[in-house]
Amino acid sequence: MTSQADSPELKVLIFAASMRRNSLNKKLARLAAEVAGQQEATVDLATMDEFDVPSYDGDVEEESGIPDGAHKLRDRLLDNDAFILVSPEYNGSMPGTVKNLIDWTSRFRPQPFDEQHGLLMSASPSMAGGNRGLWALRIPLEHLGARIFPKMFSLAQAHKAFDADRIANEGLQERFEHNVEQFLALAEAAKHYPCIRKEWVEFLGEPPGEGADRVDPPVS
């Protein structure tokens, strides 16, 4: 595995949390990959089926270990400097498949989400654009230490919003591009200037230590 520090250019993992072949979120993920490539980032474009895992079961973990799909996501997270996750909204929340994948991947030590910079996006036929699902998705990722970018992007009425491989509305397309560019600028700054990192504050008064379900690397 290549160390992030060995590569001068920014490396970003982009994938859609949708299994459907013609998913609108996969289309938005490809568009994000195109914008990131134009910003001279090295793009690792993945699909959800590459990270296939069974339903989380502590007994299965004890007997068989962590499944291959979670190993692949852990490796891809650590091999990149940042990630962009494009997720559909199911019943006002995140898909159960992506939460299950997060739960499995969180079992590694050290914690692979910790200090990872992430951007959340969604595409939905609804008027809200999947925004409620993204707020739900922030909770486990931030709990695990991921630095989720404040500005999220939700594409409403996505089934009518695309014109070929672009967003038809020019203003929305520009906002989308600007959102990705801003996130990449922050991730690149964090890669090259570690002094901008802030001390992580535990959520909900969670005490650090062996009992916590997120393990921080030792401070050097």
Ligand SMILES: Cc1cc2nc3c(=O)[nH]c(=O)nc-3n(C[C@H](O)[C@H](O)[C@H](O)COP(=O)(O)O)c2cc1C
The other form holds:
Amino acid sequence: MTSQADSPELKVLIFAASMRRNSLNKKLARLAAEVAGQQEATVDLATMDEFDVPSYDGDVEEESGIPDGAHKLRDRLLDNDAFILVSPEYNGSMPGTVKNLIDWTSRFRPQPFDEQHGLLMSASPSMAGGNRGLWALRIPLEHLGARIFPKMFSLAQAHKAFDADRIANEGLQERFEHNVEQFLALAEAAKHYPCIRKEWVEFLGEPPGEGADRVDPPVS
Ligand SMILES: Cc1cc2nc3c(=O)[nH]c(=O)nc-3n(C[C@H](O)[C@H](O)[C@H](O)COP(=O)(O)O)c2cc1C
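Having seen the form predicted alone, the form predicted together with this ligand:
Up next: the whole complex, starting with the chain shown before.
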């Protein structure tokens, strides 16, 4: 896999963590893709079904290796400079499907979330827009060394919030666009100006070996 550091344009993977045909989160992901395209980013719009994986089982991993869906996510993460994950909230947290996918994908070495810039967004019919699910998602992603953008966007009452393919409320649409643009600006700066990387707390990893087979070995 070639590094994207030499490529001049910014490439961003965007996907919604819902399989549902009429998913509100897929709709928001498509809107994020449109805004990113207007910012001249190259958009790689994916769907969760492309990353379908069985429930994590250490025995299956040992016998059959990491499943195709996680290979695909790993490849798409490495082929892009940043990712936008638009996720529903289930029972005050992230959907089990997306946590399971993160768990499988975290088994690669090198571990592919490390140093990836990520933006989290959600849509829900509720008044909080699924925002708690994003705080939950932040934990495993940051644990894996992803640089999750501080600002997140949650679209409340999402079943009534869209006007065709835009957010009907102009102020909210502007806030959404601004969030995507700010994130892309940081990801672009991190790609082209490596000194900005020093601004982030580095992922320390853990010593490898029996009983600690979880994360990357420390950088020497
Ligand atoms: C198992 C389950 C749990 C849910 N829990 C929450 C919740 O905690 N908070 C919330 O805002 N919505 C919750 N919802 C409603 C989802 O936000 C809603 O179904 C949403 O449309 C799902 O996203 P999608 O449209 O992208 O598929 C839940 C839905 C399901 C199926």
